[in-house]
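First, one chain by itself in structure tokens, the form predicted on its own.
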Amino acid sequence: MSRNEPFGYYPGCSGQGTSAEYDSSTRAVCAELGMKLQDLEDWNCCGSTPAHTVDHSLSTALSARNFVQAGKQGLFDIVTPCPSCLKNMRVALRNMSDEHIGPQASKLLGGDTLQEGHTIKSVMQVIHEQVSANEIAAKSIRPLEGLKVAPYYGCLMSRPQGLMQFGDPENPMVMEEILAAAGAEVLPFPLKVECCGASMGIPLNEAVTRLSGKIIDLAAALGADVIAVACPLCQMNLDLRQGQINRAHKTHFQLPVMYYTQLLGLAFALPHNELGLDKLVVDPQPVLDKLANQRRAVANAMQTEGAA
């Protein structure tokens, strides 16, 4: 993968709906960093969480079809912002070589052939690999100085290790390094790869409020101004369901939960409408105010030094 060539971009279903702000902020940040994203034509759902529980061949074919579509466009290096999509598509690449699942999935594909040489990575990992910390710092004309960030990856981004290949499965550091380069104070966060309750919000709401509540509680206890996330489902559970968590546990959290791309976009001074800040349920205004106050304090200090 090289950012001098276009990456095939797979937004995933949530990127067209519930996490539209993740999609828009990802596109804006990648454009600012010189990463060319080319949408896969006629892409389809990867199967999300339920497909593999019904039929492994079907779920493999669903994801594999996206690689077939990419190959028709001459795109072999694919990126996606969503950890669940990433996991499903990596499983599909592995399963297409399986002597039992592969032929059945190929039959479901109607004869379309999956070409050799496809790769897929998370957008976060590609930014980390392709863009240096110095470049991110140089782009950060409004650095995140003074902002205390709790980095939360969720349980899928780095596990299982052999499949996801995302550093230490229990202690990934990619988000920390990216946001620190943008000027943030990234807090050590022991629950950064714990499960938030995932898709159990309706059938097991108690589990989601308990697990997500634990994450928010620790972030607040550590003094975080914001929780940074990289997964649409995690963002929904921590942000949209924060009111449910408060009601269930008699807490009063109002802790903003933002995608790491939104925070990078703020550091890069990208327009707020491109970052989708208005889609967040918990008001991010305290984050914006703290950053603005920090900039004023720095400017005043520099003015005072100049006068002296």
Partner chain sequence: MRIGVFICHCGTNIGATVDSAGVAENAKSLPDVVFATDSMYTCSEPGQDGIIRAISEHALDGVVVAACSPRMHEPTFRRAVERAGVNRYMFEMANIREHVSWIGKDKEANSNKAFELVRIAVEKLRRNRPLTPKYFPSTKRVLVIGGGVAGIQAALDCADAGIEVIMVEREPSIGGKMAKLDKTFPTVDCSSCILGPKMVDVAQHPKITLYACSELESVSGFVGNFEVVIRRKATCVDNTKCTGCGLCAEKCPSKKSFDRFNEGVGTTTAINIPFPQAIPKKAVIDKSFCRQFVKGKCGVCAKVCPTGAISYEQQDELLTVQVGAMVAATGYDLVDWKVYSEYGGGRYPDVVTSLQYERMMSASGPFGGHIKRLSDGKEPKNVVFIQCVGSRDVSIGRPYCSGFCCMYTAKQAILTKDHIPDSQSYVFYMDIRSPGKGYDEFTRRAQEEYGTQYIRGRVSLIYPKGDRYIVRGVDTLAGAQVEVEADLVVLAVGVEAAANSPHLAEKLRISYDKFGFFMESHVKLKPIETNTAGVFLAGCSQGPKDIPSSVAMGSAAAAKAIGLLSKDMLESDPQIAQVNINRCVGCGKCINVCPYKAIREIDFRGQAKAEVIEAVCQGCGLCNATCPQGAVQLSHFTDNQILAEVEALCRC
Contents of the next structure:
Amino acid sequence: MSRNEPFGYYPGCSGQGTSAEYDSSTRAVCAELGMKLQDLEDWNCCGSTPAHTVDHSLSTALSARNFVQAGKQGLFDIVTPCPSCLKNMRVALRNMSDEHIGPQASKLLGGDTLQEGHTIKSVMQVIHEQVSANEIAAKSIRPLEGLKVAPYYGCLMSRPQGLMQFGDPENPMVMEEILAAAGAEVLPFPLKVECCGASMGIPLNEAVTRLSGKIIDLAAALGADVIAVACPLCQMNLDLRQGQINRAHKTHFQLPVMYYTQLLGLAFALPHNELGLDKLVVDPQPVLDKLANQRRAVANAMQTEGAA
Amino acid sequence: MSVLTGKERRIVGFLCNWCSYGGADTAGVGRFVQPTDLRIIRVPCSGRINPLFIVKALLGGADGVLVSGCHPRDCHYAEGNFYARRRLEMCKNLLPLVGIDPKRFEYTWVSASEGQRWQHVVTEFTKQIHALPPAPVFPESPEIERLAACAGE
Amino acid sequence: MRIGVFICHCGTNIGATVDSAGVAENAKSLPDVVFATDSMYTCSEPGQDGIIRAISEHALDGVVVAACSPRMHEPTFRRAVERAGVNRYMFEMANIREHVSWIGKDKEANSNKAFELVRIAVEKLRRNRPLTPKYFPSTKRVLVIGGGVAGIQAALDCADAGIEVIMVEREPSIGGKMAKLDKTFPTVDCSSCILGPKMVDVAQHPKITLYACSELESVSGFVGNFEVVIRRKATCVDNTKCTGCGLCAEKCPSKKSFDRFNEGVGTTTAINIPFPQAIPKKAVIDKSFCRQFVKGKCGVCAKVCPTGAISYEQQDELLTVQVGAMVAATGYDLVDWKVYSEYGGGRYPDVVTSLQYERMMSASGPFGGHIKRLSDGKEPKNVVFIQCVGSRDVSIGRPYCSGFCCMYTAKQAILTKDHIPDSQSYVFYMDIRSPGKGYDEFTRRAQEEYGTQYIRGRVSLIYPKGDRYIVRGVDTLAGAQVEVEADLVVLAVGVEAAANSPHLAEKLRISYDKFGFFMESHVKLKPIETNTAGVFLAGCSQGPKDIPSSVAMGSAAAAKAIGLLSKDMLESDPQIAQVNINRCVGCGKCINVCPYKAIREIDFRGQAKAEVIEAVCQGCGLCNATCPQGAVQLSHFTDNQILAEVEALCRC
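Given the form predicted on its own above, produce the structure of the same protein in the form predicted in complex with the partner chain.
And the full complex, kicking off with our chain again.
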């Protein structure tokens, strides 16, 4: 698959709501990198967490239907920004050949049949595979120089290992390589694949404030300017609930939590409204200021050099 | 009272004493359940096996022949299975020429520790033989008998 | 011929799924069978007596026993028939236990199969001839491969019994893993104090020749008469001249060489004597660090050596020796724990292996017995031990228990408290496995007297925070997640077969399991023997073992070797190839294929003929399958016999 051919794009439900900025920044960055994304028509929810905890056939059918829809458009290589959607869709592809679940799910598809040859990957993995570090660096007209980034994948992007095929499940390096290419100083972040508390924010808020609290705490201790994320739910827990975390632990963190696509967008100098920076809860202004100061310092240095 | 009609096929196994026979023992000790069709003839080394034995079994009415020895480089007699490998491969290529489906004959390598592998090999080969029609009956041919007897004397 | 058939029930082992009595009844219809019966335990004394009685009552001259695998009891029954005056090779076994009753559940199919196996045994027996063993002399010398504590024990026991020993050791010094240990459980006595004297004994024993830095190149021959080629690797030091003064190591400018003996804790010089008690105490050059080899110039050691022992041009040497028996005592290596990226995968300097920790604690180690962190040299206060790193873990293909990690972890926790009284140790464990004399008491002492906190559960993550490490795991007894702050984390890394074990096994022609451990002849009854006569096992080469078991196994292997070589003449198996001289056309193909050079060409009335050297033939039958004339026949596995077995199966 080359990036000249269009990928089927599955935004996921969050992309329509809580992570609209992930969706818009993903589209903006992919366009800048020359990757064509073609929206799936009449797509539906992947089933998220509830479906597969209730009925495997149903959750398989929900995701399988999206592949069927894509097939009708002639799209076989799908990308999605959301790791949770990715996991559900991959599980569905695997389950469709399961001797028990497969036939039941097929029945639920109501006459449609799933063709062979569908694949789904995360947008992050496809960028990593299709775009070289040099190319990202070349596109980065405002490189993220001097910006200390704590890369945080969340628990799903690399696991389960066999299903996600994302390198070392405990120590993936894809986001590091992409952001480093854009000029950022990427910190070695030991909690990069730890759980943020996921959907426990509602039934057991303490779990989220504790788990996400550790992540923010360590990132701050390492001197990070920003936490880069790739999952809508992680972003929500770290960003939206940062106030809750502060209240629970009597802390005063104000650590911006941004999608890696937003950071790439800044490096590519894409318009801020396309990146949805205004949607962030913790103000990203310190990040922008630091980058601006850095640019000024570099410009000054060059002027002085030129003068000398 | 030969093979159980309808249930079993005639499958003859030639196993080297040191690895595969031991592997079959290991499978037994581990109670790794297998189909009952196979009858094992013990030979010291897979290199002892004359392709004639295999052909003779298949002409004589065996539905399948399975040969197993030590893994290459692991022969108790240093290099017996290297000779075996050449002969057995040659034999497999020869079978279609004499009108025998080469699927009736397989050779493999199983060590004395690989009880589970042996179970797998036997189960798969038995399945393979059951998927084939019963062995063709070759007319009693004095010529074949004479030739076979020559080597056997 | 008059054949008697005995069908064993083996209690219910066979009897439950095979109709032994029915098989015996049917067997009476087979040609030449004049007597058939079933018995409860044929191998028991009454069972054997039954065979002997039947032989005399029915004038039998051949016996078939249908019971367990011939690999188990064939020798037993052969002796029984011989006691009754029948040649022991007029005996055949049908394996109706391992190959029938234990693997099939259908009694009808099993009984039918059992009968057919009896039928082929009878057909084979009808074509057997009485055979008489030949006798041949043996070399009264033993090769011990590996100079760890198991090999040392085997060598000393053999040598004390008056048998010459050649010991081959891959590393520059003998002593193996035990030499690296600080103390040993459960007595906490000093490892080098108890091993050191034994190492000296090896060096000084007049019957032992030691080749360090050496490996087995090839093996030929057979029990009693092995010919072994040993590769003595170039150490660039002439051992006849080196006095072990250590001046070279003092002056060597390449001081950042990897310290193999100290498991990479600290560095050493490119030329070095691995440790003060090393045997032999000779300097060795590590070519991957020596400036003479890396940069092409230096020569400092050659200049300072008072005896002129340094020789950069030294080449590997091949040495051929004759031995009668061999003991494989190649020990173990640690599993590559870096596959666990949740433990840092090697990224964190203060996450160390248990063996590194031994060196960190050892008074003769790089830190002189003061435990300190590799990162900043600080004394650790909180030490976390994680057990089963690379043991009992199916996900990395190491499903087995390494056996002794529970014990040495308890020991290391105790020693940590001894070294640093205000320290606190934590042990994450799956189970505490301490079945040994005084072992369980010892692990209790670690907890009760030394205050080690044992937490039952696995660790999911180690990560650095500040200059400490957070160890996150689960306490399965409390049902809660726990986090422990650690200054140092010690991983009880599991055991795997020594590197290249399968390679050595192939040279020795012994079997190995899928983990590379050498296979014993019988799991319970022949744990020392291998399937190759004259090759014995000792220590961890066969599977994980602690020091007492390794020493016991070393002595056991020595006893086996001494027993074998105590006879002046060894008996050969007469099931060997024979040449029918009338059929032989002297083509020489059999001579070419024989792996033992056991066939030679002779001149028979002016014609070339093949002749088998009886004491050398090992009975593989390669020649038999090769001979275009059928002139070479392997006794008891002749073409006729095998074809009769095929016939019995197919034409019935």
